[in-house]
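First comes one chain, alone, set out as structure tokens in the form predicted on its own.
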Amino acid sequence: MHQREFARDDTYIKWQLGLGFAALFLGILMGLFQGLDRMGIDLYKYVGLKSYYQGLTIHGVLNVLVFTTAFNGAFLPYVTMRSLKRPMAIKGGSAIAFFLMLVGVLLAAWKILDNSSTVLFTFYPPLQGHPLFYLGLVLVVVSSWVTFLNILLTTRAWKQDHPGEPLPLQAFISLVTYIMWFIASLGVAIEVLVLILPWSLGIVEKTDPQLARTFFWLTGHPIVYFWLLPAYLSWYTMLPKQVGGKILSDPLVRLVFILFLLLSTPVGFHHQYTDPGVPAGWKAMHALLTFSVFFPSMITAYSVVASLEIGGRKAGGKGLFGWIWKLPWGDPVVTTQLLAGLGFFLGGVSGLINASYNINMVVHNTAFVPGHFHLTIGTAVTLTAMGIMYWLLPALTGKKLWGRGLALANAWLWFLGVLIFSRGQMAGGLEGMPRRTWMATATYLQFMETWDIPNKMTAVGGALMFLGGMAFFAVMVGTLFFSRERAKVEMPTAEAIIGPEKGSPLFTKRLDVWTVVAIVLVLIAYVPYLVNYLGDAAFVATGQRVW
């Protein structure tokens, strides 16, 4: 394998990463503003923003839509190419994906910054943004579809050259991630193209908010797994190599990702427990499916920890937990991902509360939800992506990582910050503190003394996360512009104790079968409800711009 064979795609992979992390930088800055707002410190006016909600829209769109989609669109093609030892199948596909995303991000950012699309990242009707905002988001999704097509054709070409062989595990995971995402993203595509964009353009006067929310959450929950599965890819197949361990079982990993393909999409109604337009039986079915997603997560926890333990004991760890201290905690690539996994464990447990049909009623639309959300996405996804960059940037540039101490500071500051932030948000949520609310201007705040400590914890935690994030960007800039030492870094790939030849061909080779099953499950979960609902759909909402 020669690096020059991949240079065509690597150029746009680097630009895609640059776009994604530029979005993360601005998103983190808005996160600091939101945290300090809890202490009554208003920084929005100093940067020309009109309101807290405009900053919240920037934070949500850039962090959870742009950064994640751009990172996946770079990282997974990189992994696919290296694991298959061949360039991407579509010449120019990486360039098309990058420019579609760039144009989409610029359009959406323009309309957020001029305050014509302050609709938060969920853009629920009747809040109405500018048509170019929605068009920009459409281009971001289309960019991800181009990447999916490119990975699909690349893996198909590999299979034609290797008949009867299972796909290498990392390429298998990359393909599953994008199959799941393509199926899931059809929901938001229908919402925007059929309901919102014509409404925003004035072609139709009114829309149905309930119907729009249903299509949004058809995508809105599985998108979490679209963000998370690349982190799982790293934890399963790369982190064991980085700590000196091995993958426990290749077929078990494939089974886990097939379960995510099947179970992560037909669960959207657990975000609509309080919506009156959804029958209770339908909500209960989606609650059951949501809890079922917990099982592949538990297998992941067992399997990844076992892989780490192999590495820790190989390094001399003794006793029940002694192997933990033998892991290479001085390596920022490892430390970021270990701390991300610890934070995600707490996020996963708190997610069971949100999934529960009855307990959710206590915390729904409270600050508890962003507390949970930051433990999962803010930690598992973002901190793992930072850790991946600590080897991926040297691999792409040939430059040794600069600022190792700063990189470790990034990991610990972010981890401690997110723990404090999320604890504050969750405590406030249990005391009834609403989310998506400009608390500094809330007239009832003075009467809510029990929110004082949660608000201070939110501010302190947010500030620590910001400092951690700035340490990360300092390392990235330092590596790009100040690193003088050359480094030859290859993609880490761990060996498996039990290889794919030990697994059933149905799990290791027939991904087409599971894709069909996943589509059927989504149809069962949504089509009967939609057929019934469309008979009484209420297109009554005119567009509102309130901020």
Contents of the next structure:
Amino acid sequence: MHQREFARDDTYIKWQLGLGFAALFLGILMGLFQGLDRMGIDLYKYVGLKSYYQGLTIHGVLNVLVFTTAFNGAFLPYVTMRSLKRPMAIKGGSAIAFFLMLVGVLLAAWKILDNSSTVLFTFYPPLQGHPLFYLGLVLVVVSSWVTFLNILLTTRAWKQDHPGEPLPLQAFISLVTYIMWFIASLGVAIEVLVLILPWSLGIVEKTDPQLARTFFWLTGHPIVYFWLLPAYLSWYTMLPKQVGGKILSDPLVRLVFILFLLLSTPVGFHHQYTDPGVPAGWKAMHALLTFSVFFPSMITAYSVVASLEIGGRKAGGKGLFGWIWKLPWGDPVVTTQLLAGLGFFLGGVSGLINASYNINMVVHNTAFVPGHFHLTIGTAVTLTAMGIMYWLLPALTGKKLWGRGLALANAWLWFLGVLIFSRGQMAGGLEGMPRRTWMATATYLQFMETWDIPNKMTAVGGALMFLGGMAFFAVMVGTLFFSRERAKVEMPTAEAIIGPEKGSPLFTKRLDVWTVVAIVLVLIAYVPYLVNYLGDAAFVATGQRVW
Amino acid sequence: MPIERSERLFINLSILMLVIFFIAVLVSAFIGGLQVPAPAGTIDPAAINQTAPFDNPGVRELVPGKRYEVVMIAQTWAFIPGEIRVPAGSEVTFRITSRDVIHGFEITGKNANVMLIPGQISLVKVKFDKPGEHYIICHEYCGIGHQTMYAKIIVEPAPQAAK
Ligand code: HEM
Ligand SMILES: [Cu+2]
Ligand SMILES: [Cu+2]
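Could you switch over to the form predicted in complex with its partner chain, since the one displayed so far is the form predicted on its own?
Time for the whole complex; same chain goes first.
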């Protein structure tokens, strides 16, 4: 149904997915290089890159800035259209979003590849990249704002046609995700537009790195929820259907996403526990708020596992754990997501360590941190996105998925790989191994025997992840070019045992109220600090190109 | 909100867990004395050489054998001073700032961790109980030589006389 009306948007959704996954492809290729660097194998020189850090900039920018934004900007509009049964409200909106993203990515890539912007994906001043690098990133963000506006207007139009009805759950989640992201992205927008661009263009000479970091992390924490919420959307509302289960309670799911909207933005200072320019009191307050984000994640763990259990028991699973083996492990769409969820559990636990106000001092900026986030973003999110592609690509192209065995190999290789990789990184971090370091040439490596095994685990685990990734791309290419059979695949949408009409309207219908509350919370969490800081801001740092 | 019984139980357990975590953190911070870094003043990186105490980096003895201060400058790609000797049993306050880009400061085998941000002064206190060697490692990407940026701390056996 509606295929014809959707076609206009679908074209650009496909292109945007193509762009996102092309970024991921190059991103994980650099990941392989970084892993092998830990065994002294230098592949950079063969591909014309000047240094490990140039590769790391590519890895960070392409994986977590481009891939995620492009994937969300394709997947969530797709979900919104199917769930509301109407095309996107802005004619040409999907096209504008795609072209903004394309131009942005090309600009940033150009300035990374000419080695003028080896500033890593966090681009902390006073490291100073080329102005076009920052402009490119700005365009990527602006593209995401276009998508936000488009989703907002589409849901608005639906509401006018359906007065008094709650939005269908999947559209609701898509909208909440983008509202959250829009609020969150203002931090980095201010950082780049006000502090960085004029300074990198030479209009102002000096900048304040501490202030820039504060704006960066205002966005930098919630951005991880922007990455994560689409995976949650799939786990909550699609996976139950894919395993033959049901959503427990639709209103509870909405509550969880509202909690993410409220709690994920005002916690950025927990990335700055060790910054000298932030008073300890603010850090403690953000620590408290950070722990509370754990709460909706706990509910998610419970609800998602419970809806899986319904599916497993229906298939004949008995006993406390017997249902687990009855889940459709032969289906790559399911296996990727189950393993992603398992990885997320481990990642979440390690995240509590990072979040802990003072325990953080043991691991801050050590290899422990990449150990943590390759389980979360690198696996929970990425592997879920791959699993989504296993039904989305057939849905978009009408071609049957090609290479099911390879797709299963993708899931298991990646999962096994990341377990080894992250174990290595975390163990190294606890032994003081710094992150973002060109390990093979580190002059202190000789003194650190305890890093030996961690480095090898990073390399071996990373190589396995890379192989898993290649299996994924083989399946994508195979489906596009070699798949002969047609398939008719629809977006999976699970039923809820308790429907939205049972929930209080405040939670199921009033997103506007929660948006205002979210903004107020951000203001409370930042404005007093900023007012106080700006009193003696230190605009003292000149730009440096030291690579 | 219609919620199942087991679900409610789980939600309550989660809340309880959060409360316990947070109390644990507060206890370790305010009773155990494990504190995160806090503001210790600002400085103009261009004027480091003329600003006390950074005009004279090095180790200072405050209470012989017991308390020391290390005034340190981080710059691409070295810590100044690059080698520090203190006796076992001493408490050392590091007062550090950066001359150019953001650097990191972390001591292997210790809970000492702070960012070094141009314009800001960072303060870390560390107790060295046992003789041995530690490394101060720059843990924030600071350019092409980031992986060569470290300093060494030699903790010497406590001299008899100082006891
Ligand atoms: C084959 C798969 C992958 C491998 C082998 C790999 C490996 C690595 C390694 C070795 C590092 C460097 C750590 C350091 O120098 O501190 C790293 C950093 C990083 N990785 Fe991956 N990675 C992979 C996939 C991914 C994916 C899928 C994502 C996200 C979607 C991701 C996000 C990141 C980020 C954000 C960093 C930090 C960059 C920075 O600190 O500037 N990685 N990865
Ligand atoms: Cu450094
Ligand atoms: Cu460094």
